[in-house]
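Quick heads-up: it's one chain on its own, the form predicted on its own, in structure tokens.
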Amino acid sequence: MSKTTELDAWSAGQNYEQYMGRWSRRIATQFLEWLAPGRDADWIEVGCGTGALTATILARCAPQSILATDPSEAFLSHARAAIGDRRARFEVASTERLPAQDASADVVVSALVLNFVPDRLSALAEMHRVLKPDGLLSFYVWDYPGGGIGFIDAFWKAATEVDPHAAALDEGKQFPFCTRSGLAEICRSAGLRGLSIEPIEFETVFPDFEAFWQPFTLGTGPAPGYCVSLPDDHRAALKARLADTLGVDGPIRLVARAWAAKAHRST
């Protein structure tokens, strides 16, 4: 197991909620406004995590049904407990093997997941397989190369100043394709048609520095996993460097930006 895999411990749903889930809910609303799907559709969500997008689809899009899948039973348990809607069904599944028949969904979506999938073309091909003719396929990923999650970008910059080896763990280095041009190339290779790729952006606000720092101490996700792996003195040095950079008085406001892609099934 690689060091990156060890640190990428997306297992504790509640910790994920504190670190990223709240921001995932924010961007889910804006994503669906941009997607503008039809009502009474049958949906499949690939990599639903703790259910941020699932819940937003149910609340805003009047779906007929939604099959939400994720490889993590811990995340699905969190989502099931939080979402009591009979239209939603949750199943453990990989992105490359969805538990659905060919051409069975009107809309297939994936939120903030595709960059973590080793074989992205196979994942898109599987999403394409379960999509009805003229169905809508869409996904979004954080703009890691462009510093699109400001609080994570600030963390890795400070971490690299304290420990140069941390640079290799920065998601901006791991996911260089998370740009408009990089995603367009992947979608073209997957044979998608009518492609549209646009940025979705909002502001993350932390009431003070401690509120900014606390999620990094929970261990769930690459940056928090790295943070808790540090010896106490190194972690204190990282915290001090971030405090110097961001300040300790008043709210901390940082951008969050994702690239969203949508296309129709090719014939």
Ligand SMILES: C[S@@+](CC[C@H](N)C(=O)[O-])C[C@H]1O[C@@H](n2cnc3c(N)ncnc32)[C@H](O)[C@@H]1O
Contents of the next structure:
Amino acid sequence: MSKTTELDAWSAGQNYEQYMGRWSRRIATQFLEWLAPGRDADWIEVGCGTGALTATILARCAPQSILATDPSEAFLSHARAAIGDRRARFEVASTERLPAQDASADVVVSALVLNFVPDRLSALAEMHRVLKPDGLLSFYVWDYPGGGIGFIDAFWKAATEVDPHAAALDEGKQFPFCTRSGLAEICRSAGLRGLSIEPIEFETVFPDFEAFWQPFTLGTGPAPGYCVSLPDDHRAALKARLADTLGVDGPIRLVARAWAAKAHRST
Ligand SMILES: C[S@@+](CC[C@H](N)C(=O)[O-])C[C@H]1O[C@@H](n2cnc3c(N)ncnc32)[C@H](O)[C@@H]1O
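Given the form predicted on its own, corresponding form predicted in complex with the ligand:
Starting with the chain above, the whole complex follows.
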């Protein structure tokens, strides 16, 4: 297992919620407004995590059904407990093999997942397999290379100033395909048609510096995983560097921007 994979500790649902899930819920609403899907659709969600997008689909899109999948049983338990809706079914699965028949879904979506998947083209092919003819396939990822997920970008910039070795773990460097052109290229390679790619942006507001820092100490996700792996003095130096950069007085406001792609089944 690589160092990065070890740090990608997607396990504790509550910790994920504090670090990312609350922002996932914000972007899910904006994403669905842009996607504008029809009602009564059969959905498959890939990498549902703690259910941020699942819950938003149920609340806003009047689906017939949703099969929500994730490799993490801990995340699925969190999602099942939070979402008691008979239209939703949760199953352990990864992008390698979705537990669904060919051409069985009207809409296949994935939120903030594809950058964590080693073989993205195979993942898109599998998502494509389960789409009905004329079905809609859509996904979004943070604009890591453009510094578009501001709180993570600030973290890695400070981490690299304190220790240049941290640069290799910076998600902006690890996920270079997360740009408009990068998404267009993988979608073209996957043979998707009628492609549309747009940025989705909002502001993440932390009431004060401690509220900004605390989620990084919970260990869930690449940056928090790195944070908790540090010796105490190193972590204190990182915290001090971030406090210098962001300031300790008053709220911290940072951009959150994702690139979202939607396309139709190619045949
Ligand atoms: C940043 S979280 C996003 C979770 C959720 N979609 C959201 O919007 O909050 C990334 C998710 O990808 C899942 N994941 C990682 N590798 C995966 C794979 N190969 N196939 C499917 N999901 C995967 C993780 O378990 C985690 O739930």
